[in-house]
Amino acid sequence: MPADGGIGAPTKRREDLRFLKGTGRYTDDLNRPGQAYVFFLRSNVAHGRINGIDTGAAAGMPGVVRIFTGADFEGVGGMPCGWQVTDKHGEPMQEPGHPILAQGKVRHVGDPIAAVVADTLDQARDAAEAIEVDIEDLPAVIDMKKAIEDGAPKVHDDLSSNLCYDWGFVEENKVAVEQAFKDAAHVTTLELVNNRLVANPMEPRVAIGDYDQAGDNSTLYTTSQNPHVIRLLMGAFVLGIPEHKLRVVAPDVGGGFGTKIFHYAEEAFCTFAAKALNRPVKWTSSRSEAFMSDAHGRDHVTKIELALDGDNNFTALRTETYANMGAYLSTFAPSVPTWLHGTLMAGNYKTPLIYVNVKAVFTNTVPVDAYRGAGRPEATYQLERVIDKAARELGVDPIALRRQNFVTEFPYATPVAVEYDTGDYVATMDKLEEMIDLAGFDKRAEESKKRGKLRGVGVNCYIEACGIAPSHLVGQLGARAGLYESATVRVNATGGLVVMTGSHSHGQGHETSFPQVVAEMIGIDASMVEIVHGDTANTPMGMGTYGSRSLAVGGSAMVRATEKIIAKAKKIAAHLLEAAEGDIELKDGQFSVAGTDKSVAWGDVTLAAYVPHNYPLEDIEPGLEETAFYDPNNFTYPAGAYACEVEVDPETGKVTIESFAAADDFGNVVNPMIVEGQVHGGLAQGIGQALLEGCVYDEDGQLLTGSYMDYAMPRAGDVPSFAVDHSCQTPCTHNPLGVKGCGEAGAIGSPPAVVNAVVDALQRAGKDVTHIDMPLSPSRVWAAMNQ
């Protein structure tokens, strides 16, 4: 067992004692003196030409500071993209500007046309509604596949098209797989869509800008996953602040999903208002303006193949896809479809020959970006899928068929670029069999049927790839930013640490988890060790937290800063022991001489660092505080096996889950308890995009799922109790901590089990329905089978 509070404890989370009172810190509780506030005016059209805006009557209305228009930013950067792809003819991306507020046409709806600052948020909004507009409407383009047409509407004017890139991937397999396709004994062919998702955090976006006149210093507070790439990107491409003058704070954060990673203009705008007015800005998000104004995410369509032998190996997987991108390129958009993408269409199985093409599209809708696994789960649904239709083509069993082709040998290069280091596929999907009793299916099918339903298991497999990396790599693949981490480890006079991260937490237990690492390491409590993240004046530089990265780099960089820590204590603890440094072993929080009784306590050698009355002073400075960073060298990949069994009512259509079984590899696990959290957390998003969730937009543009009247999220009832296992661990092998990642997992695995589980259901019945697209809602199940 590990000790208390260390790695592989299931302790509590101790952020929860705040979180659960009410009494967390959020940007929204900033309020900073004299501070007004901002309401913006945006677009209810989704594609116009701006004729005229008039702001007469509102700049008098009572409270009104100021209105600010596009005209106000002229000559100020607009909104940078963080990656840049490079299309399969060598091409750049095409990248159209991103004004803070519109500036000639609005591009979709929610669009910010005009900003009013006012004494109070009522003010802001009534002057808002008095603001006059003239924008000559024009045509709206929302299907991707219509928008790269001749003759499409262009939603950007100075763009040749709106086709964002054409990308090929690996385009030197591509006459490769074309003959694999030639010569397969059996080619599976399935089109489908990733539906569209709206993040929806528990706390909704929120920015507030100040400004120091006397020190002509700027502060953002805002509810990001990342402070310090805000700070770079706004500073340096946005406003021109020097960093050094810029800081940017993230309190308690209350979700992210991906949604919160991004530069957004509502920051950049607060933090110009208010050095232009020299008085605080805020602004708040209503859940209704988060619906049209934060990323989207997903809205892929595919159409993918698999070729087979006489033996059914696979031999080859093509793929077709569409992604929009919106009206604009969100922060890490264009590496969405293609690096995070492309690159794990391997998934589990040793194919040994993958070609994929993507085609990302500008349309009149709002931006696209990363959202809970971003990318892995796009790959994972549509090869999971295809594999699942073959099995059943095939006539043979779908576990079976994933078996016979799972990657056995690691490491392991894919033909997608990346390599996986450890893994065991099939310990993993024999604790799926273990924990889901298929022997007891036939019973329960009979059981459901005796009430007029029909019962349905699926499948599936996932591998993702976990904290992003390294810095020289994504460098070559278009990314503008380095992804490393850092740390800074100061330990007190008493003993205690204070741990400075460039990672962010938005609910996913650092202020927890982290200490026990650090614990571990000198064997002392984890009460003793705290955690600071969030704030760019007294955090090192940081790439903040997505991506299932927050252990696998910012643990790893935490541990390198602590060996220096425990580096130098030795030095310490060898002159008070009067003993050789190579001799000096710390066990439990005792320096000890090794093979004697002489030790002396942790506390002691702490005290003697910055009370140096008996200290080697010719070798080393008093204090105790170090820093590291740390780039990975390759990605983690965790994988797993996951089983949905459903119910399908075929008088209604609607679909209930029985039971879900998740059995995950993570690597090694530092606490359980918040992994077990994660997984279920990720389940419940996974389920609510395979049943419920949807962003729809008319033809006009029109968004018509606009808030939860008209979008569904799962609530308690719609997910079941999940059975999950992290047993199966095959260590990472490239960071200290031998750590995957597990906080996209759910999300990744559930859709495609849930969709298998139904279309099994469904033709177990007799009927012939071999694809239903996400969101399985009672109407699309029922149409399926009524076809």
Partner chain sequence: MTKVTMTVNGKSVSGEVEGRTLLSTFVRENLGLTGTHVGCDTGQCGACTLHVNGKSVKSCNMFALEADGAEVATIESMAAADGTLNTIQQAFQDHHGLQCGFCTPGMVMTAASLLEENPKPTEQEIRTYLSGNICRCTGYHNIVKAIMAASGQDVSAVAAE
Contents of the next structure:
Amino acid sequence: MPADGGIGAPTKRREDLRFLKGTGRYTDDLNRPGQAYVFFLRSNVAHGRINGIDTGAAAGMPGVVRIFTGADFEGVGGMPCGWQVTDKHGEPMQEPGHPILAQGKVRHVGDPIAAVVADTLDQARDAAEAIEVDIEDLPAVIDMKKAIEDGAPKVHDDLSSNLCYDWGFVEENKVAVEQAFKDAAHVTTLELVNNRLVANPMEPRVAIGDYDQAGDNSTLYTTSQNPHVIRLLMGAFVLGIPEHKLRVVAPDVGGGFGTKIFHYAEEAFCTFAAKALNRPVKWTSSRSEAFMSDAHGRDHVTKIELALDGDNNFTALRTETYANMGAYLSTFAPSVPTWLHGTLMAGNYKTPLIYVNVKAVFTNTVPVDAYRGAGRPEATYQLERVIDKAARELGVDPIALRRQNFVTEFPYATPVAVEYDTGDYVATMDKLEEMIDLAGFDKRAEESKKRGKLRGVGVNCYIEACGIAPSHLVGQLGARAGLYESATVRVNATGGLVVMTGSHSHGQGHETSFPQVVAEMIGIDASMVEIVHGDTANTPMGMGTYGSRSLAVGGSAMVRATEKIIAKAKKIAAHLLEAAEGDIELKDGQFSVAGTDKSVAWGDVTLAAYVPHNYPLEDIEPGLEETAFYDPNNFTYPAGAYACEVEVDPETGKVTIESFAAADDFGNVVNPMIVEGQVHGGLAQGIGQALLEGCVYDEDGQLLTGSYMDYAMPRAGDVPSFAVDHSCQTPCTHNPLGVKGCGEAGAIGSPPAVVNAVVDALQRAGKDVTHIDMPLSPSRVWAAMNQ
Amino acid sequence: MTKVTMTVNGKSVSGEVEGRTLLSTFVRENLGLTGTHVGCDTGQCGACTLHVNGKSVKSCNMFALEADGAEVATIESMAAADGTLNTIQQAFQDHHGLQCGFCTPGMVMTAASLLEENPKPTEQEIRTYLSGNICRCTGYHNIVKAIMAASGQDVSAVAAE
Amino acid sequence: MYAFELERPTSLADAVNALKSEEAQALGGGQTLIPTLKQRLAMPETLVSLTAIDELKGIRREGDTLIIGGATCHADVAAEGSYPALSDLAGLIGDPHVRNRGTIGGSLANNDPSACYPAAALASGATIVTNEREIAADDYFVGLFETALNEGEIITAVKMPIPQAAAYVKFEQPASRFALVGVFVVKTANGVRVAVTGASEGGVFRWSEAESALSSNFAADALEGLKVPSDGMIGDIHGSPEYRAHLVGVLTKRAVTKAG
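I have the form predicted alone already, so could you send the form predicted together with its partner chain?
All chains and molecules follow, beginning with the one already shown.
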């Protein structure tokens, strides 16, 4: 292993130095010479017809450069949707237009009506207040089931209804599933809500458009998880700028969690306005603005039914879900409740028959799209809740019921279209039980009781499909993009390497972990490898970071490119050593001839590549730089088992997490320190969803949780220290690193454990509570106990 | 515009500001010290935490003019002149107490105040003290661990991994 | 924020003068006012900062009364300690950074229905001292964000009689960390006072039934069967009126137990 850390080493993060010293370069830290500022005037009603916008008075106010409205974007493309879902009748989803600035109607609180560009942000905001907008209030649709009733007000007048699609999966299984329910010995039914969340990366979104008139080049600096995707979507579909005339830079990005995947109107606006005004235009979101303009997550209402035979084997599963799309289709929104959700309904279990129905609905709310886990938390939550409920109804141990139904043979083809390559769900459950001391639970419960508290324990499993890729698969499923990743490895004459990757790091530590892989492959110090990412001018085409795909897909591309480098370097070494290429071995940065003591160092070979004095020019080009595109043939399937112990204060309903344990199987692990950190963060977000977070609209579509005063973010005192383990490792069989991805697991696997634990605590105390919808706030728990 | 003068990171600085200019804006825009971040507008997230006259405050919840004549310390003052991390910063790196880095300056400044007030805090005291600083990445586990380590305590007191 | 002038007088007299202009407003620690200004929900022409006035700062004890300057920050009250329940309350406000800026005068002048200090002032039978007069706490809190203060009147000090026993129990609203309900119980030779914050649509109030019951028997058991009606309690996404009314009972018992 390299002295400063190869694969498997808990190498300290090199990027930390700049972050800890306050010298990170986030988008809002950048300022372009002569830049102007934009303030968006946003709708304060959920649904309304724009009868007129008078910008006259505002335009004359100090510092105002120009005011844009929807009329300025007639003929400009709208915000595109990157995924088309086909409904259960074979028809494409209903896909409404999504203008950059509202045209004709506003459709949610926060919908941008006008954009004021001024010399300072305060001037822009002052002028925005002077714009007179004549809006005729229209009735808003907020509740999904009401939204698709006959005669409901339509969010989009040109669509036939508010139903985006009615998806059945697998439609061919539907009849067999129904029969299985008729034949079942026991059926457990549960209706639940997967609460709407706001991702809330701590860095609000920022966009700076810049335009170079001399070269007719546009540059967008933006807080994005995938600058190339923004370049493609914005260039090709919105503004009509060819990619070679458009550069997108996402420098240090302060967290994403999905909500910075998507292409947003503000990005297109700043790019457009910079060219129109020939002046840089900067937009910095406030947190309040973020709550009404960042895509939200989750928001499913589900009925799930589990059929079991007389021996408690799962025989069939049936779900009916209403999925909120919000007012417009965000970039990947249609895929979340369908292909990222329906395909995971088998979970860790060999349920033979599954039917999933999803109705995606437009409402007068902020668009909903992928948030950490995206579809998979929704699948896991309902499945693991219904299994827990079934165990209680049947009077069997919830862990035993799960174990009995585990998939144990791999590869395993589920009835919902995916094939798990590897896994060992027994091993992760064994590990979990080892971690949590279930035998000691009664004693702990007794101690809680002495303090007037109710103690409960909840366990669940999860599986996720991640390493989001296979272009051939996602293409069949409606993706309008490929999902490979690319890397260019450039070796310098003196032996140092630069890896240019399409993966983007915004907290995941790629600048540290990616070099560990390359260093290990070559046998040099990791400090000789530098990662470049986040700038379309400096990196090959990339699809970005989401779906726990960076190392599995982006890392694999880097491995492939490095393999090409090593292959070429071996040729050079063979020439230098006057040996056959096939006899050259690379170890610890030394090329040697097998069975001899002849060797040449890595640095000598790289120097030869760039100083080709004694060089086989007829066989090999000078230089040492390779690019690889990697497109896997399957998703990866991390899985695990989680447990949570809670105390409930029966007088106030307050839930306290006493302990949380996570046993994960991520396949091989490159940097265990980073992996554990990813799990910790995911757990806090999952616990946040379970206990604290919920985005709430009133019936008129006003956002009741528009700031941290009402949207409860998990703080240090809300979560415990976590026990995490990733020693169960069944390596992925189809990527070169054998890695599966770890970014979303914690957020996927933790909500059901918390809710199962609270229900357990209440039932042990004799309360007839079978379910409480998240977030399990004190008032909700108290209400459930006292209904 | 009014002139404001203060000492920032040991240097006397001044600038012309409006009444409504926040201290965070002054530090970021006028002084170019962009390590102080702004993550919310309701005084909740703590990314903008810095020290005024030795006390931690949220610089987005204070006007620049209110710091007239004050001693201000930002994250940029924490490392040694040669770039060596201080004990708290080093502990954050050693224990992976940061991911995206956005909340980190506020966390480090808060940790510094905590350890000045309470040199050997318990895990619970650390968690309570961090109530005004939100991190979305780390789940706080490693932040707590880092602060405990920076105080010279055994970090195995923070739950097993 | 709208544009305004910020003045930083260093004497009370200058502050009083500065606040005479019609659109002037006092600025304490700003921990509530500044976010409000950011939302453009207030439009002062002049803000008069009170935090540079030394005579408004500091805590001193006179016999059994604690006299706290109006511009004294929460952290200083938390650290002082001669009225432990009050210090405890101050140490539970917001977070360390907020406590370094927010002031007792600012909190009482704003009278947020979920703020902590109004409960302490009302339960303690405090006297609000201004540049014009002294106001008994019972006469001071008028309603939601409403007090007996006149335009331009400045809280210069708060006189808190130190009781025989007292305790504050706060149940936090999970997002803002303000009091979803907070109960401050005070026991003196003259009886017991119970003040409740966070719960009522009318702002801080005294729970007289509990006071009578506790005055004859200062024990949690004395509250058995007592309930505040849920009518008039705040209902929002964090708790129904019924839940808040229930919490008032629970927290009062806990406060009594804590006061010992």
